[in-house]
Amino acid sequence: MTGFGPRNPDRVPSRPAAERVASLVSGKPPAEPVVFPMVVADHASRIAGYPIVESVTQADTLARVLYTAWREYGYDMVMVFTDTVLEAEAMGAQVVISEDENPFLLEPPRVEKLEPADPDKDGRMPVVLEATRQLRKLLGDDVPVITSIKGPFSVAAFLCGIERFLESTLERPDEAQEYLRVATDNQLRYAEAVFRAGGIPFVGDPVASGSLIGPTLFRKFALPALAELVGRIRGLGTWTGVHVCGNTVGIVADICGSGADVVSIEIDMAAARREAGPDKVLMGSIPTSLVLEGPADKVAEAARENLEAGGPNTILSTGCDVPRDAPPENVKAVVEAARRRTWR
């Protein structure tokens, strides 16, 4: 089953995923672009008929509809995610889990007791595990499977409550430090799970975004921590990610300083780069409103835009998670975009 490619045989690219990926983060980017919107589980499921419960609950099920997903699209990487409260679910956060929508976390989250919680027992971090290590076998060694875990900055909020804890890190910053010790110390084995897996972690952080904290709190509360977790991955022997969604104007340089192979952003290319640098690896930044809404062909005009902004060292994808309905065709334009594209 490994080496399926784009439907159009013209366009399969010559080498094959994993090996063009690795070929990237190590500075040596490949002739053809990389390519990966980011199809998670709840477009996953409406892709494979499956109701979002069953795969954000169910290992092989979690598996089929990305696996399914992946052949249908022929996209270069595949993500095992299912929502961002899984973490803190597992280390005792009440998350309702409802038919056909994604997760969310009750508030205020009532954790009993704060402590890390084991990776290959509790809550659904078993599922991923399982679907990853299912993944890793049907894909083979060429196409790569990522497995998202989230920053420790957003794992603190959501055990802590976003409001409580954010108020924290302006009030009382003991209290911030304490959850965020516990968080990243669940991360850092949450992470070595993930590999043990076969997965390549790839962390995201939603509540570091500079929409919700300006730059000096990032400094302070979010980038150590980002920092030690991507430095045991990397340490593992693989290589990681970072995507911190929203506004991340002004800390661009600061993500890719936290030691990231690949830093994932949802603002324009054209700034990204500008933070980043031209040997940075960046991946985005289609938004996912055009690929929610269409047509294609603007869905087709901004990817090729974002690989012209971003250059060689670019994932092209979309700013983040590819939403539950936006139609096939729209995410076949972003594929197809990179199909067309080589850079030399």
Second form
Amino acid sequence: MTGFGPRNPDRVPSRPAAERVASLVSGKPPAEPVVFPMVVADHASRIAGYPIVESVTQADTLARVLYTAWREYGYDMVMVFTDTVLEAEAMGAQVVISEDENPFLLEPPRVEKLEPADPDKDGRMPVVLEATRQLRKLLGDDVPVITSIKGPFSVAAFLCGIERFLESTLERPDEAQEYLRVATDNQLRYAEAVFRAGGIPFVGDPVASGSLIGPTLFRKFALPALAELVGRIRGLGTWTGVHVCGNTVGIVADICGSGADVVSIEIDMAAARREAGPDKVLMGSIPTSLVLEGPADKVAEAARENLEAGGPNTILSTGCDVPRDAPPENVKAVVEAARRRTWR
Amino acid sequence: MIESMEPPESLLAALAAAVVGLRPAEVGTLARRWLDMKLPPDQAITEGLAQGMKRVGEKFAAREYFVPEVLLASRAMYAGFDILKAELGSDREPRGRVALGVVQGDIHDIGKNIVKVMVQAAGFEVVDLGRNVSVDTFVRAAGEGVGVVGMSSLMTTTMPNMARVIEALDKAGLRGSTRTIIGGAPVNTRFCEQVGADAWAADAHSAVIEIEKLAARGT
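Please give the other form, namely the form predicted together with its partner chain, since only the form predicted on its own has been shown so far.
Below is the entire complex, every chain and molecule, led by the chain shown above.
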């Protein structure tokens, strides 16, 4: 099945996506920018005409919807991602999966025994791993498959219950550290399994968002665990990325300090670039609300501004997941904006 | 432990400081001391606890405090509130009744819970509808004499459910008697105008200000 190019774009880059990504993360930004609006299971299901429940529980469907969306849009990576609570579920937290909404946690989660899951057996981790393997086959070596895993801080919060966990960081730091330790161990195992399946583990840490915790707690709890995970992933011999959504003003340099090759953010690209310095590969940050609401020409304008503000060391992307119901023309506008720009 | 010599003003200041300082146990002790001195409970709520929560809201807006601090401050506020409320006469009129809920399909309720504690501290009675709240439940609450309905959504996929609630209130003929306010990370002025809500707020602090305005407008 390899060699099937994307269906749409009028301008196909001269070098394959994987080559441009490899070049970018090794410090030599390619002339043709890398673009990846963060399309994941929910939006891809809409594009491919499947209910979300099927994509988040069946590997074949997950691979098929993500592949279909990639062919439709022709961006430069495919991200395997179902929902934020997948890992906590595999460790024993109860999750509600409905027909066409993203899975969510029952609160408070009732986790009987705190221990790392077995990625090949527990919960829906095997679904993500199998979809990763299938996509690697479908896409061959030309398009990177990145598989999203959650940061230890977020997994710990989902395991403990978000409010209880956030309170414990101030009141009962030992309890917070205990959850964080087991969550980190889980993520280390899961990252290795993702890598064995042919995916590039890419870490999203939504609860470590600057909209929830401040720089002090980020540095004390979220960052050390994140850095440990990133270090292990890079030790496998691959690049990796970290995505932190929400208001991360003031902690972009810290996120860079995790050692991640790519730092993905939701804040204004110019502000993030100032904090990160010119050489860091940043990914982002077209507002998802704009991608949802449009119109397409406004999205294109934001995409162009974003790319100029970020410069050559930028992966043009959305600030967070492309919304389930975003009109396809708005997502296409992001890809086209990148295809119309060449760095000299 | 009766320290009857302590002037009420310093006790009020201590209550506020203990809320801002995130010390629930101390707030409880101070609230009990206030009642031991036979002072009016509602004064301790409005001039002690509420002042503390107001400062917490300001610190949150200024990014000095974040969600963990606000959660602890809320617990501190309730530690006093529950003690003082038990002693309030039943004739005490709240400033108004406010129903709060996270719309259907959405379970992110931290923001709603923070708004709830701030609105209660400001002297309103809050009907907490919880999370993943159906359109019908919002409409029923409005039909039961609630002056302001507050809706929260943290996801772009569930935002349209706010519009559905407002439409349903319209159909039920309740827009005259009930004001609507919306909030949550993806909500903005444009969305507020689009769905025809009476107000929106970017954070808990401004939510209280907006709800006060809506309540003052009356019906």
